[in-house]
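Shown here is one chain on its own, the form predicted on its own, set out as structure tokens.
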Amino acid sequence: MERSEALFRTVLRLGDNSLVLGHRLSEWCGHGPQLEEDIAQANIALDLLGQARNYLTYAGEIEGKGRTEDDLAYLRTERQFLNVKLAELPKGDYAHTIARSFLFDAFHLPLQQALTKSPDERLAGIAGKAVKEATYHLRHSSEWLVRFGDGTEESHRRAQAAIDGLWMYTGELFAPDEAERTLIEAGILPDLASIKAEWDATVARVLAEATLVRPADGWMARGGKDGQHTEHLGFLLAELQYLPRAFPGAQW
């Protein structure tokens, strides 16, 4: 694969991950279990949206076809999105949301930290801003997972069930596709094996503090990086893309 195509697909994926997960977290706006968490999830969703804008803008420039961040967010079909499946799953109960955020955040922070050292100055610059946000995101999801896991019998049960149900979607985070392998070989993207080692250490530490059991590794759901998604992404995009598709070219 040509390096320019590999860079486009990888940057697009980084943007898609943040956009799709940010939309999922925004679904808690007005529905949070308490006011502080309602605001916290909305703010985290906005952080992810900002990251998505930066990545999608850069992806459009790499592609060179004149597509803007809005074109890439609102005018692509389900099969053209390259996000991991973990990001698109329904929000579930609050334990499910926190567990999914934790599993993603524990991956996202070391990835952004490594990208700050990328020879691609644009990627390094975007990651430099994202690191500050990702640090808070991981602290927030970790503290809540511990609160649930080491809380009441019911909160512990729900947290464990969430971790168990989400585990099969974590393998895709660390399984490089052709585009990622091309950039890893070129030194533009960090080796995902090194990110996995940091993720494993964070997961082990937080699950132990939360008195939760790490599920056994087994079959892992993949395909999102190739545009093969769960049925949930189509419904998410129908909501996310409604306005610009219903009113093409609409301006505020």
Given for the second form:
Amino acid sequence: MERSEALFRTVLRLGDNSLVLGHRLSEWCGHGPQLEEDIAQANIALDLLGQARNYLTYAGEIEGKGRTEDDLAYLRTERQFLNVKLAELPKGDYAHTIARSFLFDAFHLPLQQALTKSPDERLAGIAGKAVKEATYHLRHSSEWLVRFGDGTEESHRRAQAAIDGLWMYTGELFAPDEAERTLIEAGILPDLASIKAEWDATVARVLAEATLVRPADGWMARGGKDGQHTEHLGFLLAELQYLPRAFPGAQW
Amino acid sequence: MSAPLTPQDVLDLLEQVKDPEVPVISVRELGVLRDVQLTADGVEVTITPTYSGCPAMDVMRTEIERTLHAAGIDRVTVKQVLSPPWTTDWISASGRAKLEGYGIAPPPHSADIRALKGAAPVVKCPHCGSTRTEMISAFGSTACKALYKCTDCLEPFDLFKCL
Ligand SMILES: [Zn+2]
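Right, the form predicted on its own is done, so what does the form predicted in complex with its partner chain look like?
The next block holds the full complex; its first chain is the one shown before.
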């Protein structure tokens, strides 16, 4: 794969991961289990949306066809989104939302940290902003996972069920596709195996503190990176893209 | 204009542009205003966001343009950069004092990795000065603030988060 095509797809994926997960978290706005958490999730969603804007703007520039962040967010179809499946799963109960955020954040933070050292200056600049935000996000999801896991019988049961159910979606985070392999070889993207090592350590530490059990690695879902998504993404996009689809070219 | 415009004139004018979320502190005191250049194409102002998703950036950009246009400077470009990333250490001494006067505890000094990793900073209540304070939530009324409460005067307050 050509370097520019690989960079386009990879930067698009970085944007899509943040955009799709950010949208999921925004679904808690006005529905949070307590006021502080409602505000926290809206703030985290906003951080992710900001990261998505930066990455999608850059992706549009790499592609060089004049597509803006809005064109990429609002006018692509489901199969053209390259995010991992973990990001698009429904929000579920609050334990499920926290468990998913934790599994993602534990990956996202070391990835952004490594990207700050990328020779691609734009990527390093965007990651330099994102890394500080991702630090707060991981802290937030870790604290809540511990609270649920080491909480009541009910909260423990729900947290363990969430981790068990989400586990098969974690393999995709660390399985590079052709575009990512091209950039890893070029030294632009960190080796995902090194990110996996950091993820394993964080997961082991936090699950232990939360008195939760790490599930055995079994079959892992793939395909999101290639545009083959779960049935949930289409519904998410129907809501996310409604306005620009219904009123093409609408301006504030 | 009679005398030729200098970058300092532009900076002085931009002192009027405030953070829309904390309207007592200017974009310069906040450290969001990074540079002013006079070029053949007019005035070029460089700003940087506090957070990736800071919704105030568009407002600040518009306000910068409006302020300079009102002063008779027609050709204005506002450029946004991400690097080096903004840190709370860039908030000026006057900015910190104004935050506190406004009821927002200024950020703990030096956005070093320790503070980010969670070593609890000593936070002074902006209402009574007590340091007996507790964090309620790491995420406050805006992305850049955390929510605290004072165990002496019992008032809640915002802390400008270390970044
Ligand atoms: Zn007090």
